[in-house]
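Form predicted alone, single chain, as C-alpha cells, below.
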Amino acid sequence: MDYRPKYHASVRSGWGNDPNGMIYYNGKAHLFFQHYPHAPEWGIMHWGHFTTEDFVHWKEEPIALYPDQEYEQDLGCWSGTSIEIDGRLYLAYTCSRPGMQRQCFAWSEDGGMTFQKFEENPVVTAEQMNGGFSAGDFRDPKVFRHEDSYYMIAGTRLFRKGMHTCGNLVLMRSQDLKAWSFVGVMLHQQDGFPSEYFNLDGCYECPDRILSNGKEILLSSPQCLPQMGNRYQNKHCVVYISGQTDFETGRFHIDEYQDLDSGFDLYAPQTMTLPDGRIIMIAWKEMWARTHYTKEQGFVGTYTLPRELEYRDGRLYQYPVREIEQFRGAKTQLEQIRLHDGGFEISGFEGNVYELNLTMKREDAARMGVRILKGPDHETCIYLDALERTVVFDRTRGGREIRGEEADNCVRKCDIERIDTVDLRIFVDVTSVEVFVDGGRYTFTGNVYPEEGDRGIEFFAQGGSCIIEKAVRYELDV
C-alpha cells in the first residue's frame, strides 16, 4: 500500500523530524525541518525546506543548511527558528557535537533559498550562561524581538545536587544577534503546580512563543514528563504554558500548564504569523521510537495539517487552517438519525482522504462515535465515553502493529467537561487521522496503517441511544 499522504507535507526521501524556522516571508510560507537526506533514519542533521502558498501543496526546496563547518560536522545542524530583520531572513540553529551543543546563525540574500553562516559562530555557548548548565543539553533556540532587544529561549538541563540535572528553559538577550547575555532561568516551582514540571528528567525541547488575544504562551516538548491521569500519555509529549515573562529576571509566571494534543503522534510544534494576523502551527506528525512503516517507501517524516491557534475562554484552541476548505469536493450529508445499541453505515461515507464533521447528541448511550478506515479486519475508533467522561482515540485494530516506548500504544483519552453532545471534526489522509473535538478545544493526532480496502465509515452507539444530529463528509480534491 502507498502510505504517502495527499495533503500533508512529507519529506520526499530520507528522514525528516522537527519543523524549524517557520515564517511567512517573501510572499510564501516557509517550513524548514530537520532532515537526513541519505536514508529514512535519523542521521547527521541538515535543514530541509518546504514552501507553500495554500498550506496544502508543498514544494520541497533545495536543502537550506548543510553540516559543512567544523563545529557542526559530528551531529549536524539541529533545530531552531527564523526571524526577519530589515527584509533579510535569519536562521537560528543549534550546532551539535557529542557533549557540546551551541547556538549559531545564518542569513539569506536570495529570499530564503540559500544561507551564509555567521563568521562568529557559535555565538552562544552554555559556558556563557552564568554556569550550572549542561553543555550537552542546550538547544533549539527560539529568537524573537521584544521592545528594543532580541531575545532567545533555549531548552537546557540545569545541574542540581552534584551531577543530577533537570530540564528547563533559559532566556538570553542581544542587540545584534552576535553578542548574547544571560537573563535567567524561566521555569521555577510555583504553588498549585506539580513538582514534576520543574524536575524534568529530560530537556524542554523546541520552545516557541506566541501572543494570542493578549495572552503570552510558551510551547515546548518536554522529554519524559510523567503521565498524570489522561495527561502526558506519551513519553515525549507537547505542552503549552500560558503566563507572563519578566524580561528583567527571565522568570515566567505560569497561569496554566496543559497538554497541547492528546494523541499519539505530534511533536516539536512551531508557529508562524501570517500577514492577516493568524497564528499557524505545524508539528512533526510522528513520534520517537514509533514504528515507521513509510521506511518501506524510502521516507520517514510527515507533518500535521497546519492549525490556526487562538487563546480564548481560558484555553488554547486549534482549528484546521481555513485554506483547506477551498479543496472540499463531493459532499455527503445525513441528519437526525437515531442509533440504539448498534452501528449505521451509508453509501458515500467511505474513503481514506476526506474531512468528516460530526455532531452527536447523547440520550443515554454509554458510548457514541464513529469507526473510520473500516474493513473486514480493521477499524479506528473515535468516540465519547460518557461513563469515563472522556473522548477516546482507539487504534487497537487500526491495521499494522505500531510499537513505541509507552505502556499503551493503541489508546489515548482526553478528559472533557460535557457529555450531552460531542462535536468531532476529523481529517483523514491515507495513514493520518487528526481529530478536533468540541470546536478545537481538544485535539488528537495519530498515524495508522490500514490495508488498501479499509475505507468504511460506521457511526455507532453502545449501551443506549444517541442521535446523529448532523454528519457531513467532504472529499478533499488535492
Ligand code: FRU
Second form
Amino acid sequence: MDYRPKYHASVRSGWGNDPNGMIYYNGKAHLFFQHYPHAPEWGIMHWGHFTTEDFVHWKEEPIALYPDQEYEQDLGCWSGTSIEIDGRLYLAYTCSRPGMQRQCFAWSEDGGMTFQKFEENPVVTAEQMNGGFSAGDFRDPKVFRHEDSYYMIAGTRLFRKGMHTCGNLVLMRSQDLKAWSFVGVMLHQQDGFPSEYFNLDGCYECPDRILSNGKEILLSSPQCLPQMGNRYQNKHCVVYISGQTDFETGRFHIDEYQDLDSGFDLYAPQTMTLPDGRIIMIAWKEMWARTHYTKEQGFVGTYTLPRELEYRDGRLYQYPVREIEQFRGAKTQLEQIRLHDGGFEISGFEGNVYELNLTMKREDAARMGVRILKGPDHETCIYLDALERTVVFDRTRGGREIRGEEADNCVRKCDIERIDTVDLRIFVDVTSVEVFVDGGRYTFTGNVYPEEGDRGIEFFAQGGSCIIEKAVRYELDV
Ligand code: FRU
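Taking the form predicted alone as the starting point, write out the structure of the form predicted in complex with the named molecule.
Now the complete complex, all chains and molecules, led by this one.
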C-alpha cells in the first residue's frame, strides 16, 4: 500500500524531523525542516525547505543549509528558527558536534532560497554564558524581537549537584544577532508546579513563543517528562506553558503548564504568524524510536496539518487551518440517529482521505464514538468514555504493529470536562489521524498503518444509548 499522505507535508525522500525556521516571507509560507537527504534515517543534519501558498500543497525547494563548516562537522545543522529584519531572512540554528552545541546564523540575499553563514559563527557558546550549563546540550534557538532588542531562547541542561544535569530554558539578548549576553534561566520552581518540570533528565527541546489574545505562551518539547495521570504519555512530549517573561532576569512566571496534544505522534512544533494575524503551528507528525513504515518507501518525515492557535477560556485551542476547507469534495451526511448498544456502519461514508465532523449526544451510553479505517481485521477507535470522563484514541487494531519506547503504544486518553455531548473533528490522510475534540480544546495526533481496503466508518454506542446529532464527511480532493 502507498503510505504517502495526500494533503500533509512529507519529505520527498530520506529523513525529515523537526520543523525549523517557519515564517511567512516574500508572499509564501516557508517550512524548513531537519533533513538527512541520503537515507530514511537520522544522519548528519541539513535544513530541508518547503514552501506553500495554500497550506495543502507543499513544494520541496533546494536544501537551505548544508553541514559544510568545520564547526558543524559530524552532526550538522540542528533545529532553530528564523526572523525577518529589514526585508532579509535570517536563520538561527544550532551547529552540533559531539559534546558541543553552539548557536549560529545564516542569511539570504535571494528571498529565502539560498543562505550564507555568518563569518562570526558560532555566535553563542555555553561557555560565554554563565558557565552553569552543559555545552553538550544547548540547542534549538528561538529568536524574536522584543522592544528594542533581539532575544534568543534555547534549550539546555543546568549543572546541579556535581554531574547531574536538569533540563531548562535560557534567555539571551543581542542588539545585532552577533554579540549575545546571558539574561537568565527561565524555568524555576514555583508554587503549584511539580518539581518534575524543573528536574528533567533531558533537555527542553525546540522552544517557541507566541502571544495570543494578550497571553504569552512558550511551547517546548521536554525529553523524559514523567507521565502525570493521562498527561505526558509519550517519553518525548510537547508542553505549552503560559505566563510571563521578565526580560530583566529571564525568569518566566508560570500560570499554567499543559500537554499540547494527547496522541502518539507529534513533536517539536513551531509557529509562524500570517499577515492576517493568525498563528499557524506545524509539528513533526512522527515520534522518536517509533516504527516508521514509510521507510519501506524511502522516506520518513510527515508533518501535521497546519493548525491555527488561539488562547481562550483558559486554554490553547487548535483549529485545522481554514484553507483546507477549499478542498472539500463529495459530502455525505446523516442526522438524528439513535444508537443503542451497537454499531452503525453506513455506506457512502467510507474512505481514507477525508474530514469527518461528528457530534454525538449521550443518553446513558458508557462509551460512544466512531471506528475509522475499518476493515475485516482493522479499526482505529475514537470515543468518549463517560465513566472515565476521557476521550480515547485506540489504535490497538489499527493495522501493522507499531513499537516505541513507551509501555503502551496503542492507547492514549485525555481528560475532559463534558460528557453529555462530544464533538469530534477528524482528519484522515491515508496513515494519518488527527482529532480535534470539542472545538479544538484537545487534540490527538497519531499514525496508523491499515491495509488498502480498510476504509469503513462505523458509529457506535456501548453500555446504553446515544444520538448521532450530526455526522458530515467531506472527501478531501487535493
Ligand atoms: C528534537 C531534536 C532537536 C535537535 C534536532 C536534531 O527532535 O533532538 O533538539 O536540534 O532534533 O535533529
